[in-house]
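First comes one chain, alone, set out as structure tokens in the form predicted on its own.
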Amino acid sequence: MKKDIKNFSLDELKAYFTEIGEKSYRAEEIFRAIYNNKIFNFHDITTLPKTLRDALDNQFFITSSEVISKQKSSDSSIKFLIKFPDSSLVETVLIRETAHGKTRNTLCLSSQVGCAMKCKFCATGQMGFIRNLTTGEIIEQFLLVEKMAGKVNNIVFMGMGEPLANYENVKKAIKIITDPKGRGLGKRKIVISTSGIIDKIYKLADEISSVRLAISLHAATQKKRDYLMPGLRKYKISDLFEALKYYNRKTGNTITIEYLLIKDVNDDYKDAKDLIKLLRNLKFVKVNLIHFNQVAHIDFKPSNREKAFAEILRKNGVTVTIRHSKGEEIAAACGQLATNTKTSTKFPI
């Protein structure tokens, strides 16, 4: 069975070529071809000898998935539905933002097929957990989108799945995408959004501290968070904030607290005061208040108290923004990503 060459870091590829009696610099040629030039066929990497191209083609593949639908919203967001050989489906979203005549492309990457966190407001959470994506499958989303839609400026691991529950593959994918011999995307251009896998937050601070961190909090009391995010009941808020204090001290990075405002659930004055009390434990922190995007079969409603909630935070010295997600009309906004191999609608590319 062929192996996915994107599962190999540059050092691992160099070791492979040395083992088979080839020059190690061949690995750098392959990295440039795949990650810079978006060449997805070994026979098209003409800097390599034909015998080596044949050998690589017999043992490895570069891509294995197909984009089976592409939807574009009126705000220029594009949602891609990607199918892997085992029929697993993931969605990834390209968000386009134009300011001062310049367009910035942010890619919302998936790390799992489904999710085990069971968050009541999230379509992916309603799918349940199916499997982790491999390193190569995470990277493949990035490569396919860049080839089809242009250069990506930023990556956010906010798609399907809990990235820190697939920590090693996410970490390795980041290492490969940011390798200066390949695509060379800056680590500061990457955000990992987690619901709060505490032990992995410590590892993140120690191992890839340049990557930015966002926490999907959504409630400031244990009881309310357990209700909204039942898959996280074993992770206590007090322990989570101890990990975040460590992350602050170790990295000096600002942590973004993601807070989805849901009508009559987590949006009143007491909720705001409880959140302020928690945030006093952190040195570098800001809050993103997120508009709730309607999801089928979920009865929650968007809050009408967004501005008032934000004002309470600001008056207490908290840096806060209100984020209205893009792509809602094509179910590409926060909390709306979900696939089902039997029911996913296919749209023409």
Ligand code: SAH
Second form
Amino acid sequence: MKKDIKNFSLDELKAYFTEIGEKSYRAEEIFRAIYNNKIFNFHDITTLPKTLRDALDNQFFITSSEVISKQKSSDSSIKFLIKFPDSSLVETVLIRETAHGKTRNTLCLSSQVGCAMKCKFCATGQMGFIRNLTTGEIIEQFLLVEKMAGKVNNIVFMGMGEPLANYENVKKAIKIITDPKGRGLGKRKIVISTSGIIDKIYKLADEISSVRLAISLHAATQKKRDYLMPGLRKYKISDLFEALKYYNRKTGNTITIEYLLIKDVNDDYKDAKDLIKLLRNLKFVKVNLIHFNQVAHIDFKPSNREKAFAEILRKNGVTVTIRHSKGEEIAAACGQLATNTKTSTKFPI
Ligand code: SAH
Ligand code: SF4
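Condition change, the form predicted on its own to the form predicted together with the named molecule:
Every chain and every other molecule in the complex is listed next, the one we just looked at coming first.
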């Protein structure tokens, strides 16, 4: 069976070439061809000798998926539905924002097909867990979008799945995408959003420290969080905050706390006070209050107390921003991603 070449780091490719009696600098040529020039067919990598191209084509593939639909919203977000050979579907969303005459492309990547955490407000959570994406499949979303829609400035792991529950594959994908010999995206341009897999937050701090971290908190008491995010019950909020302190000490990075405001669930005065108590004296956190996006078959409604909630936090010294995610009308916004083959239409690229 052919192997996905994107599962190989530069060092691993070099070792492979040495092993088959080739010059190891060939690995760098291939890295440049795939990651910088977006060449997805070995026969088109003309810097390589023909015999090597044939040999590579026998052993490896560069891409394996198909973009089966592409939907654009009026705010210019584009949702790509990507199908892998085992028929797994994932969604990847490109968010375009123009500020001060400059357009920035942020790509929201998926890390798993479905998610095991069962968060009550999240469309992906309702799908259940299907499987982890491989390193190559995580990278493939990024490469396909860059080839079709132009350079990506930032990556956020806020698509489908819990990135820290697929830690090794996410870590390796980041290593490859940020490799200066290839695409070389800056590590600080990458945000990992996690529901809070504590042991992996420590590993992240130790192993890939300069990425930015966002924590989906959504409730400031254990009871409420256990209700909203049942898959995370074994993680205590107090332990989570110890991990965040460690992350900040180790990396110097500020950490974003994401708090989804759901009507009559976590948006009253007491909820705000609980959150303030939790964040008191933590200089390194800032809060994003997130507008709840309606999801089919989920009863929750967006809160109408966003401004009041933000004001209470602000008065108590918490740095806070209200965020509306883009792409809501095409169900491309955070938490709305769930794949359903029946609704997809084929899109030729
Ligand atoms: N599993 C990770 C990353 C994917 S979810 C995490 O939970 O952080 C990305 C973000 O979308 C998270 O902050 C998540 O809490 C948020 N989200 C989930 N459902 C949502 C919804 N219905 N409306 C708005 N945001 C939602
Ligand atoms: Fe999974 Fe994140 Fe959705 Fe929770 S919010 S179910 S952790 S994707």
